[in-house]
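A single chain, nothing else alongside it, follows as structure tokens in the form predicted on its own.
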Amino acid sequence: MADPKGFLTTDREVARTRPVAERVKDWNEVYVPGSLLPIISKQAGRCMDCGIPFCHNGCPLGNLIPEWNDYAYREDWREASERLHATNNFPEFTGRLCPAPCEAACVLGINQPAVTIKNVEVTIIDKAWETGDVTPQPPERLSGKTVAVIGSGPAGLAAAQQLTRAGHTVAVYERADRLGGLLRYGIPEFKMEKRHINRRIEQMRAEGTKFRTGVEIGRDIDAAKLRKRYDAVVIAAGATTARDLPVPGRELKGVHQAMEYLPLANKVQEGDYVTSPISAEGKHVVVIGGGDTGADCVGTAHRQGAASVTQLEIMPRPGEERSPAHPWPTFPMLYKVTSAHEEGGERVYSVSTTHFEGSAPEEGETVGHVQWLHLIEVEFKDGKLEQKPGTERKIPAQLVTLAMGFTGTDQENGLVRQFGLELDARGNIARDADFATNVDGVFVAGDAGRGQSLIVWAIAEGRSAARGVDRYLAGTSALPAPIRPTDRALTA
């Protein structure tokens, strides 16, 4: 145990963020660089080293949290990094982006603020990169087997790295022009600078993983031909079919899916554009959807100079304390103020959009541009959502982003049809306990099989699917399998 009295003598302290007035003028990460290191050893000392560490089960990866907390408390950063990497390929991603279900399951969190597990994690890995403790780990020998991984998001990268280290020759196919999937084009730069992805890709290249960008399986390469070319295939293409809002005026200009809006802002940071083709500058922006993607749209609009930002959520505002419906150690639905919300804007709960109102079409065009969003208050009665008469109103909206989640894997590109894959009742690619689909040698990991989920689940799925592929190719596997396809742990 790090500090037997740490949880009694040390208050919870989290990473400091840069002043709002400063950070909205750039796209750098919001946290003060280096602010964690002076405090993190004492924060790690708050870990109680419980007899039953529920944080292990709260984390889909089964991270050995008390162990690396102990090393961090003693400032043995190399050993802390070793324990961290034992279960997680990319802790610099999860340490920045994961909502930390491990902290929700922290035993200390029963009646005190939980250990700052996420902050400890990111400090360990940043220190490891700084000191050169993160190095390529190429396999000692090659198996002679080949694997294609479709998708370079967290699930695909995790599967690829595990399989490469197991000795297989792995090629990752990415349909975008750069690697990283939603990490690259869905996560704004202010939440995670893309240099973190770039150096992991270089590590993987040094280990032997091959990458092919700008190649979409199902369009550029026939899926069936790809299967014949490789001994196994892992589909980690994500759940990219966005939920839409079929209301009058949806066709107006200025109404976009979040994943039409966010990638363009990231491409500006990559140098592809001087300014985004879809910009919030000087506009009244409305974000429909109260989740993390919606918050990303809010923060992006602030940095683009929006005149105002309003975020709409159909559900009631969550409470600030656990409800009986979410007892410890489950992951609670709590009111959350992200860094984007700290920067301004209005959040409106229990409302539903009825229609959009726009300007008259300009000459030669068929539709005008959105100007107003009409909404109505809603409430749940007997489990049903009902509108409240007399609460209709409209708000200015010159740019609307739809951030309402995703409904399943993209079936229009031909991948599902060409492979002949079966889908489950939720529209995801069906798989068995080894993450294998109904097609021999074809496996699925991440959102494509699980549905829209967290980055930590994606990495866990990629690692587990890699074990299934390794067993298929070699008959046995020494690779870890943190989860099964049906696992929900404590985060359901």
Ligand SMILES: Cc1cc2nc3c(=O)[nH]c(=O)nc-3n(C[C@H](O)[C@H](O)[C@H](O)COP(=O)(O)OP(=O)(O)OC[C@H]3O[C@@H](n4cnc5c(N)ncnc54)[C@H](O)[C@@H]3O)c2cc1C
The other form holds:
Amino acid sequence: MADPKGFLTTDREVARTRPVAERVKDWNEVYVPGSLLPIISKQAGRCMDCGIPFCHNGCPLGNLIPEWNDYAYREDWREASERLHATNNFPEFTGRLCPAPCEAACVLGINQPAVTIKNVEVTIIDKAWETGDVTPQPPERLSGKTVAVIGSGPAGLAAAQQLTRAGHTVAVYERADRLGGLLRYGIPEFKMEKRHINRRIEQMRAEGTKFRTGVEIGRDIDAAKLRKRYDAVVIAAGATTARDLPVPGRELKGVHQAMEYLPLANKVQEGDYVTSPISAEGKHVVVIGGGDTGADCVGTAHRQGAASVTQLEIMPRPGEERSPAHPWPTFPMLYKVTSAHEEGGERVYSVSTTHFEGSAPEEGETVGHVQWLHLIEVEFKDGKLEQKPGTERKIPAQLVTLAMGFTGTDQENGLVRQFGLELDARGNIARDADFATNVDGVFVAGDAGRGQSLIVWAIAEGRSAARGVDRYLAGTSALPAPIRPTDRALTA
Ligand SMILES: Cc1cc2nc3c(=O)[nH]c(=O)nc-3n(C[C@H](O)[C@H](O)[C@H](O)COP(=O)(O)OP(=O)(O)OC[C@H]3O[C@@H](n4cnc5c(N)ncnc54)[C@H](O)[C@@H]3O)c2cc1C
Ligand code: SF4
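Here we have the form predicted on its own; I need the corresponding form predicted together with the named molecule.
Once more the chain from above appears, this time first in line as the rest of the complex follows.
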């Protein structure tokens, strides 16, 4: 046990963020660099090393949290890193981006603020990189088997790293020009600087994983041909089909999917553009959708110099305390103030967009540019969402981003058809307990099979699918399988 009295003598303290006025002028991570190290050992010492560590169940990876809390408390960073990597290939991603369902399940959280598990995680891994403890782990011998991984998001990278280390020869195919999936093109730099992905990719290359960018399976390479070239295939292509808002005026210029807007801002940071082709500068911005993707649009619009930012959500404002519907240790739906919300803007709940109003088309154009968004208040009546008559109003909107979630894997490029894959009732690629699809030797991991989810689930699925592939190729596997496809653990 870390510090037997730590939870009695130490208050919860989290990473400090940089002043808003400073950080909205740049794209670096919002935290004060180095602010965690001086406090984190005492924070780790708050862990009670419970007989039944519910945090293990809260974390989809089954991270060995009390074990690395103990090492962090003792400042044995090397052992802490070893324990952390025992269950998680990429703690620098989860330590920055995970909503930390582990903390919602922390036993201390029943009557006190939970242990700052996520902050301990990120400190351990940052220290490990700094001290050179993260090194390539190439396999001792090769199996002679080959695996293609489609998609380089967290699920594909986790599957590829596990399979490479198990001795298989792995090639990752990515349709984008850079690796990382939504970690690279989606999640803004101010939430996670992309140098963290680059560093991992270098480690993976040194271990023997091969990467091919700018290749779309189903379009550039026929999926069935790919299957013939490799002994097994893992599909980790994400759930990239965005939900749309088919209301009048949707076709106006300036109304974009969040995933048309955010990747361009990422590309500016990569040096591809000087300014984003879709910029919020000087504009009244409305973000439709109250989730994390919406918050990323809010933070991006602030940094681009928006005149105003309004985020709309159709559901009522969540409470600040657990409701009886979300008892401990489940992951509760709570009112969240993200770093982007600290930076300004307005959040409006219980409203629905009825239509967009735009300017007249310019000469030679067929559509005008969005100017106003019309909305109406909504309320739940008998379990159904109904509009409240007389509450219509319009707000200025010169840039609108749609951040209303994703409906499943991309079916336009032929990947699903060419493989002959079966889908489940929710439109995701169906799989069995080993993450195998209906096609022999073809497996699926991450959002492509689970539906829109979280990075921690994608890594857990990538690891588990790798075990399924290893068993398929070798008959047996020493790789761990943290989850089954149907697991939801304690996460909402
Ligand atoms: C804007 C945004 C912010 C988010 N923020 C968070 C967060 O803070 N924390 C969190 O936990 N989760 C977050 N999420 C969710 C998280 O990013 C996803 O759950 C996770 O990335 C899924 O991983 P994946 O590997 O399954 O798929 P993805 O990350 O989507 O990667 C799939 C990859 O496959 C590639 N691909 C697709 N089809 C093909 C093909 N035919 N051939 C070759 N390549 C192909 C795609 O280009 C993509 O690179 C966010 C999502 C979005 C959209
Ligand atoms: S990966 Fe997420 S759930 Fe698991 S320990 Fe880290 S922050 Fe907690």
